[in-house]
Amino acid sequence: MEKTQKSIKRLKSGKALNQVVAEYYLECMQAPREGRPVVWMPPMNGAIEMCYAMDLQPVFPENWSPVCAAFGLTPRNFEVAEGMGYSRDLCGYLRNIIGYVNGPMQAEAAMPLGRLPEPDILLSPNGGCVPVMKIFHALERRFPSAKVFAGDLPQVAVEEIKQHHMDYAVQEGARLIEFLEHAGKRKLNEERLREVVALSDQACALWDEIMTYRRVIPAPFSAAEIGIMFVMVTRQGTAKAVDFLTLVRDEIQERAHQHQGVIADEKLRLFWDNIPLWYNMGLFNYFEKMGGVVVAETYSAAWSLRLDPSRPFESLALKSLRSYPMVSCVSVERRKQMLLNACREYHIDGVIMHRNKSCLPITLGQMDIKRALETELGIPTVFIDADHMDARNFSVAQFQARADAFMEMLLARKGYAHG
């Protein structure tokens, strides 16, 4: 499938971000020869930082996915799984994975980034969208010799969270330390624990406020910078991201001060509601030749979530149990509410939904939320039809169609006369 265009990333700490990518797969692939044990589990919970404080290897499958999109591999892997029985219309990111697995890292084919190591100890959720739950039921099969902790954490409402689901938590990350001291031969120290949430927690804080600078106007990047996210992911808990994070930060504040915005003149400020194109992020830079700036989306809301390096057991059990309800499990009504709140303080002209074929978790309730836009905040919204993962179900045209006709409206609807 033809892309929109190449992303154009204007951030020089961009540059860094290659770097950042590059250096975590490498230490993927060396742990195993130093002697750590590799750990795969799920993105957006708490064993991450007891991972890095107990110098065992955090490797998410998921967030491989997006990879692999990224540099056009997702077709072989796709017709691996297809090939096994696994539907088109199951989420991307499990068919990826599931391709991935059992045909190019089993060929040991060449990869931009290397391979991915086998996993020594695998974290199968109990929770969480479906997809990523039978993600791991799949790798467990596929490495029956990786030992599995079978996780379970209430599946609840961000807003209905009590203390008896907190106190179950806690409970359940102390029994997730003792299987990982005894599968990974190494003893946690709490202190070394405060250390690593001390530094998931000022990685979270750089983001918060590197998101803030998304407000001012002209905005000072884009969407199609949000590869940013990937410390987010994989290295909560580390020096690296903190320093990534600051360096981003610092390039930010700078340009806002400057009143450096993405494009010369923007006059349009955009929402992306769902999972971005991971294999055409030039879709972002389409609409900046009519003015037009994708300056906030929903995904990059669900990666900061604030600890308490004084209670890291108690932190960590809270972020588990938020992380996933923040994102794929949330009701309608607060998925709602956080658009809204987001397109008041972004100052958003125009809402992008991107009706996801791979992730209909995040797609279901995009029609309310349209007409709530349009009641309450007078807010205009275009539907894609697309998947984050398979080019297969995006059409180039029908997008581009779409886009122009969304864009010439808003553009009237300010006063400016396009072209």
Given for the second form:
Amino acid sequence: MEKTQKSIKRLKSGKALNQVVAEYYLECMQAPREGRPVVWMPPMNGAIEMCYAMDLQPVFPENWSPVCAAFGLTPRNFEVAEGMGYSRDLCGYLRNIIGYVNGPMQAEAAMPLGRLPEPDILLSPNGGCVPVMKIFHALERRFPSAKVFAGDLPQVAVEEIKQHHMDYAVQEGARLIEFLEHAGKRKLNEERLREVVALSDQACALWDEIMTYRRVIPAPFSAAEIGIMFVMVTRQGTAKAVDFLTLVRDEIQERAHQHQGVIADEKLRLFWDNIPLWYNMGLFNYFEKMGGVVVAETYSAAWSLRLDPSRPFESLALKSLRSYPMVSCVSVERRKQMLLNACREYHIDGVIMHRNKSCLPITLGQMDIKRALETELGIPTVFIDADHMDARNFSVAQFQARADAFMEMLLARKGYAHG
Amino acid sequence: MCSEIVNSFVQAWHDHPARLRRLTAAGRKCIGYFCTYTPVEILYAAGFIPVRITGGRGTVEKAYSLAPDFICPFMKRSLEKALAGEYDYLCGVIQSYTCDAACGMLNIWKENLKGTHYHLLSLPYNDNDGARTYLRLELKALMERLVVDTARISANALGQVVDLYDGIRQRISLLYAGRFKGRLPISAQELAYVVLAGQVLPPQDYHEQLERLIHSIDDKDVEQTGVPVLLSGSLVEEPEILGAVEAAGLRIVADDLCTGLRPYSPAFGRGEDPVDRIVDRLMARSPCPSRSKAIQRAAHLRTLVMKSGAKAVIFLVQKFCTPHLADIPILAEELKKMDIPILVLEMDEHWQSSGQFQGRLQSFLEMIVL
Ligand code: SF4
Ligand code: SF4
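Coords for the form predicted in complex with its partner chain, given the form predicted on its own:
Zooming out: every chain and molecule, the one shown earlier first.
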């Protein structure tokens, strides 16, 4: 097994995904020429819909990191960031993007997907995790001519959201619109925003529907195809996301109806907690040789936030408030419930917990979740020590030893003969 | 060794677990917090003694059953102590979302330790009318969490508590002002004891102790030795660390620590009512890396360097501490523009066992002197 490797994709829509990704980055690069101001922002909040409604080009530096990992550019970016004094103990997204903008982004040779266009506008978050805030502070320094909006977003557990949190998030949303109108030199058309929010909601509905097919045994697709999430990150609020997810839905629906599984003989159904190893998506296939399929992951439920197009401002505020806590340690209780539900719904036999050196917010609370899985559902867990961006923090040998032992134990529990 | 005049603080710091346990047995209630963005005034007015949780030096074993090893020593040691029952007198933890570690730890404590009051506050980062209105409501929600009937915290009673804490902060500021002028006859290690004691003593007692200390200090120039440095970081829970820095021939003339001056400036906030005063103080606090940009901190450090005459800056950070580590490259660049040399030291939970610490301070000193 290699330290870095790609996953095996089995969906036909995988091809369409490559096109969607290429098209998106091409659109990003063309934006300056086409007069669309480029807005760099963090993912998982309602600003994306505002940008699409105002014909601004959203760019997600965090999403660029998996792209860099896929094309093997990460070590170079790390070298640049670490050379600047950024500690190896910091989140890999932070080191990757800071390294990229201060190094390879300025180099002549671009990657297969091109390069990121310089930002005209930076939406610097006051909320979410600390690394994401620090990423944007570093970007502000690197792109001094970009106009900066620092928007507050309460960091509050989903189950604790109160009216004043909502009111404040709506108010900051209004301030953001005013800023974008001014900095982007355009007006927001509320009707258009409603349409965008409706499209965003359709994408969420499709996402939910796609996820329901994962309940089917054998699973019609696995975490190796999690790249479909790309449209949820970068295209929410566009018809492109809806079209692509419709395509995926149709294919998966058909596979489910035909009982076409990921592998011929599915013996074990697994859940992956935390961010994937972007430089080694092949790990998701590793379990297949022993009959294991990773049928669900942390993000499965995180995108199913429905939006009400008749109340676009409130819907986007709520989306912004809920997205980060749903996958982080702000709502350990909610994450626990999410995982327990997923395990029930997707008939999970075992959970793989990626103890992610690069992401404390998602890693904290995993031990509590593990305990709940064991006591409430009797589902065993294995911890894999790794890192979603930095291959230096991943040991293939340790992974194989733990994964093999775990699989053998699960197989024995289910009554499969050894070997 | 500490001088006579700070003995009561050293003792209060070392004895605080026993003392707080005694107070709890006598019917008082204690509540914990990790970080100084917790509005202690509200906790005290609601009938709790606010206690800053500390990790201190030592090993970590039990905590690894609940948290990964790549989390700051402060957080792992605090959890270790809590799991060993050392915080069994707390009714819970009230914490603001400062860093990801503190937020996650609050949830882990809530899941695994006894206590009924666990609450995460989310403070605004921007300062404008909307943010202040929001913060007022966030503080009100905290009051509701602490006392079912918020009318029990009367404006009058809260006002008196705010006065008390303002008085404490003003006195601490006075000590620091003395140090800036070279007229404070106590070492950095001793001053650290004075500050730390305040984070674990009932405020009334602490106020009196501070008052006595200030009266016992003669306002006269103090002989200065060692190369003046500014120390920046998060928590330094072992005052001996500062002693070790000074023993290496460096004199700490200013600090940017949350176990130092940072939480005490500004000393007070202004406003129509006590809640507004708390809001104003929180909004105006000197920049903490978990809540501000490195560039704002660079300006703050520059001011401290100029005010104190520091010749160098030592960053003494907890290992794995994202807010501090992420700021260092920008701070280093900015300080370089002023020709201020810097040294970055990371502390693990056994800081003392690393002989490296002393060695690096020595070579740093030699470099500055040259
Ligand atoms: S959530 Fe995790 S991976 Fe994402 S930026 Fe924050 S620390 Fe990094
Ligand atoms: S700010 Fe740093 S030292 Fe303080 S709790 Fe967070 S990670 Fe630990």
